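In the form predicted on its own, a lone chain appears below as structure tokens.
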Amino acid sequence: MRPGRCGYGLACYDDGGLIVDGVLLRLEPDLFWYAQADGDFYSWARAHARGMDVEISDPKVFVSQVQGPTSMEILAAASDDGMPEPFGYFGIARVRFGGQEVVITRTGYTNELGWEFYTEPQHDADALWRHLTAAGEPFGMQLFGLDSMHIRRIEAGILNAGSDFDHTTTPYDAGLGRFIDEDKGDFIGKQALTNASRKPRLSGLLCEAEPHIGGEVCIDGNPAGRVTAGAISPYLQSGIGIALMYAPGLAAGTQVTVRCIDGELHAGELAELPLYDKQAEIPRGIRVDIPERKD
């Protein structure tokens, strides 16, 4: 990964179980950041730095994001010098927002067109927030928390550490086997993963109602998995979810019943993730049509 680029990175225990996933930023030839989900990556990195010429530290950086069809227009308006070039998918740029230099990346937790910005200790965070809010107002930008991204991340098959996967699941279980370089030199968990099943256990769900997190997923009346994420998709006009199945390799289209938020079992089926935009054309800016909202 060359400087100025990001990559998706997994950290495993020695037994192949997942500890965390995140975005690895290569800011300089010898400077990396790891923007992580929940999980103690810092201690993991410190523990495995022994014998290496590397310094591990927590830079106390916090990440937020601007996501959606007008996000690049907002970036151009917010940047003191206009749109950074180049700034391709999974790229890194340094821009000035109201006189403050800020690292941004062409990434996000929604699989929408968008970017993330990184607030460092030297920043005036309140001034930065006011500047971005003012830049986004003409484009209808609103401020939301993680709940607003929950539906899109399920549709997109973006996983949440600690719920969709944990230390008991391997990358293959979680459908992340394509991110394992089996020909790479030694890495933590390699020996265990060499002998692990390659068939995924994590699956998307389509359902008549909203799946209940922790609810059972049954096949022919028998428990076969559990719901790890659930929501209603306005775009698909369906209940959607992610399920960790007990057995690997179950095919998309398998008919199931799912425990939903009303406490009842509803008909559903297993589905391939992501549930649409399977080539990630939306975040790449290739697909620009905006679906009509259905209330």
Contents of the next structure:
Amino acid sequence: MRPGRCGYGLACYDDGGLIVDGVLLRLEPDLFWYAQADGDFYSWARAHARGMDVEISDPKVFVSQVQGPTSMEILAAASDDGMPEPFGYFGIARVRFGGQEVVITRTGYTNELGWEFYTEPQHDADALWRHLTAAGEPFGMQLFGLDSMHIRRIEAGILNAGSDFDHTTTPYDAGLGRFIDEDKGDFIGKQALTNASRKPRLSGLLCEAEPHIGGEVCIDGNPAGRVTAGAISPYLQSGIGIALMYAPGLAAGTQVTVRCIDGELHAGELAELPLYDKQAEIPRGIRVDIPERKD
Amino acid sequence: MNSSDGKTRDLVTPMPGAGWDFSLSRHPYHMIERPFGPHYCVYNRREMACCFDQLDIEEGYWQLRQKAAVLHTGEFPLQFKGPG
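Output the form predicted together with the partner chain next; the form predicted on its own has already been displayed.
Every chain and every other molecule in the complex is listed next, the one we just looked at coming first.
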């Protein structure tokens, strides 16, 4: 990964179980930020840095994401020097927002078109926010919480560390096998992963109602997995979810019943993730149609 | 020792330079979220807004799909510096 680029990265224990995932930013040849999901990666990294010439620290940086079809127009309006070039998918740029230099990345947690900005200790955060909201207001930018993003991330098949996967699941279990470079030299967990099943256990769900997190997923009336994430998709007009099945390799379309938030079992089926936009054309800016609201 | 808002008290405070800050911390945009009635979860020992009293979840979904939505996340960047 060359400087100025990001990559998606996983960390495993020696037994192949996942600790955490995140986005690795290569800011300079010898300077990286790993924007990690929830988990104790710091201790793991320090423990495995023995003999390496590296300083691992908390730069006190906070990440905010601007996501949605008008996000690039907002960026162009907010940047003192206009739209950064190049700034492709998973790219990094340094832009000036109201005179303050800020690191931004073409990444996010929604698979919508979007970018993230990194607020550092030297920034005047209040001034930065005032500048961004002034630039974003004409394009309809508004503050929202994780629950709104959560629906979209399930649709997109973006996993949450600690709920969709944990130390008991390998990257293959979680359907993340494409991110394992088996030709790479030694890495922590490699031996265990070499012998692990390649078939995923994690699956998408479509359901009549909202799947209840932790609820059972049954096949022919027998428990066959559990729900790890659930929501109602306003776009698909359906209950959606993610399930960790006990057996690997179950096919999309497998008929199931799912424990939902009303306490009842509802009919559903396993579904391939992401639930739509299979080629991730929306975050790349290839697909730009605005979906119609369904009420 | 008081926290930055002066309303809560830290019982355990990491030494400066100790690495990962093991106390609960708030996003620099925390005060901007306050008027909207945030409900927080804890993510990477950081408070992250799950939802807001003043903002409808489904409205937020369509905002994200049709215009633009901002979320101050609990992602935790860890820095690696040096040739190793």
